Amino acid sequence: MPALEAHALTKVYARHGQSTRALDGLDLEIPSGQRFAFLGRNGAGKTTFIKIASTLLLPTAGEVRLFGRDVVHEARAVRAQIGLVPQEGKLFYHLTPREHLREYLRVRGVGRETTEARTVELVEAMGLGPFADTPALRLSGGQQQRALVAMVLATEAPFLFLDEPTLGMDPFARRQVWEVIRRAARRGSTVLLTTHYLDEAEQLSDELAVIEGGRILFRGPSERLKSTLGREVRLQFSGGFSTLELAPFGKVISDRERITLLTTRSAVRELTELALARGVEVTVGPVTLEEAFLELVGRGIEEDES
């Protein structure tokens, strides 16, 4: 049985006499124990999907089942199986990170001894030690976000919804969180992650789905998405070439500082030798997930649906 099944899921918002279709007959299955990334621009339908699947929002049509339970008609049983980091979660300003962990676990019915053990473990794993006893109102945004994620991961819930979990964190803190998420998956939790950081999606997901306009455009490993470009290599030139000259070799992206060419391996030697002969600096690397996303969707992940 899949951990999550969505069939013909539709959500229509009605505002000021107009309707907006946030989800449009979406179908999705996520196997148990998988780390799954949901990618899409703001307004593409990611957060709406998570709110429905985590029992916070009713669908207009279709259904979602979590471990075989209908999230609408069996919401209480579903909630006992999930942990959720919402996109705009807030801490109680007068409580410290340590107190948040303890109180949240106790409210969820975790025993005192287990609560203390998990609190100690997550405080250390998430790098919360230096400010574990600092009231939330005195923490930075990134520190507060770490505490929120720690609370949810400490539940060891069978299904974890993580909506932009590392938002506002510095690169070092993000990597600490990544490792704790990997540890949760190794313990058996299924993870559904949304993120605008495409390197994070690659690092954390077994599979990913790209959603646009409430529909899934692609599902599979990140390497398969990149392979759909038909171009494996990115060359960047510090001038010395025109876009017209490079166009026969692949896709050209030009800005004021450099020219980027997405091309095949067979063209690399010829173009690098030509660049060296012209005295032009050239760098070579693999195509990125961001470039594959842009090719598939037509716009970058940071661009809003509107």
Contents of the next structure:
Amino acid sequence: MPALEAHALTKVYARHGQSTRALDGLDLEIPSGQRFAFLGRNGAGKTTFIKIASTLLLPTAGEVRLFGRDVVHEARAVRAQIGLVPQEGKLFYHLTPREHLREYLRVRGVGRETTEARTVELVEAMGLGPFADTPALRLSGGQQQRALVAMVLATEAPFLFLDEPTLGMDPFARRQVWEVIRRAARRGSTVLLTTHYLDEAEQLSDELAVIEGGRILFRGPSERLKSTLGREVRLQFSGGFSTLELAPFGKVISDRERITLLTTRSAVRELTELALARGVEVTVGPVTLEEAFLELVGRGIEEDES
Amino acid sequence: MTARSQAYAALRICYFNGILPLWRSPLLIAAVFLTPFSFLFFLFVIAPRALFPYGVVGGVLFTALFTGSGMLNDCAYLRLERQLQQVFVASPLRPLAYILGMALSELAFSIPAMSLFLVILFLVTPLGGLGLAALIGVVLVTWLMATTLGFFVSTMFSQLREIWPIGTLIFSILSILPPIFYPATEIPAAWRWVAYLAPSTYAAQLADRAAGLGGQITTGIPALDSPFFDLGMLVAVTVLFGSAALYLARWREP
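Form predicted on its own already given; the form predicted together with its partner chain follows:
The complete assembly is shown below, putting the previous chain first.
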């Protein structure tokens, strides 16, 4: 049985006489124990999906089942299985991170000894130590976010919803959070996360889905998303070429200082030799997930507009 | 989670959301005390001395009623500004335990101020043990009524800016205009029926009686003039607001 199944999920927000279709007949299955990432632009429907699946919001049509339970009609049973890091959540200003972990676990019915053990473990694993006993009102946004994520991951809930969990964190903190999320998945939790950091999605997810206009444009591993471009290599030139000249070789992205070309392996030798002959600096690397994402979503928008 | 775990969870919420902040910022006690004390001070200065005990009872009731305003603002703030209510919704905690925990937090905030008013009340009225027990009972029902109303209203809005004026409006109407700080008989006879529109009037009449003070509205109809009528109305409104908080409040968004 999949951990999560969504069928024909639709959500229409009707406010002030205007309606917005946030989800448009979305279908999705997430296997148990998987780390799954949702990618999409702002307003694509990621948070709406998480809110419905985590029993915060009612769908307009369709259904979501979590471990076989309907999130609308069996919400109580579903809530016993989940933990949620909301988008841009903040802490109780007067409590310390250690108190947040301890109190939240106790409120969820976790026993005292287990609570203490998990609090110690998460404070260590998430690098909260230096500020674990400082009231939240004196913490930076990134430190607060780390404590919030720790508080929810400490629940060891079978299904974890993480809506932009590393928002505002420095790169060191982000890596610590990644490791704790991986550990949660190894322990058996299914993780659904949304992020705008594509490197994070690549590092953390077994599979990902790209969502645009409330519909899924792509679902699969990040490598497969990159392969949908049909171009595996990115060449960056410091100048010396015109976009017209490079256009036959692939997709050209030009800014003031550099020209980026997404192309096939077969074109690399010819172009690097040409660049060397012209004395132009050239950098060669694999296409990134961000490029594949931009291409895919860009195509989706064009199709919608046409 | 069992019913016992849910009750324990409510007490934990009261501890970390009510008692801890009070312990760490004792100035909050003064903030809760200041408004009713200011009303009492004005009464002391401008009203006949005979009305002062009504003002003291009013201070106790005003503090109990304003737990509703605190509940409304805190719940809205935790849901809309800090997104923390969502963290509790997506957990095994039931709405009743969350509401009770938040309401107990508000009670914790108001207990020091209410205790001060009770001490003053002991000094100015012949309040006995039975009267004190009855007064505490009225305060507890009033607190339940106000906090459940506060929670229900807090879930109806999606912007904090919309909530602040609504909260001030509701709880000012409930706690300043009705005969809380003065006897209901001070209202001109033709307008006394208006006082009955506010459920806090019933609480005030019961509290005044408990403190051994007269001045309740009399209609000449024994059933309506009985304290049981006031008690029945107060409990009925509390059940109504409690049901709204449990069944109509938006624990999840539509």
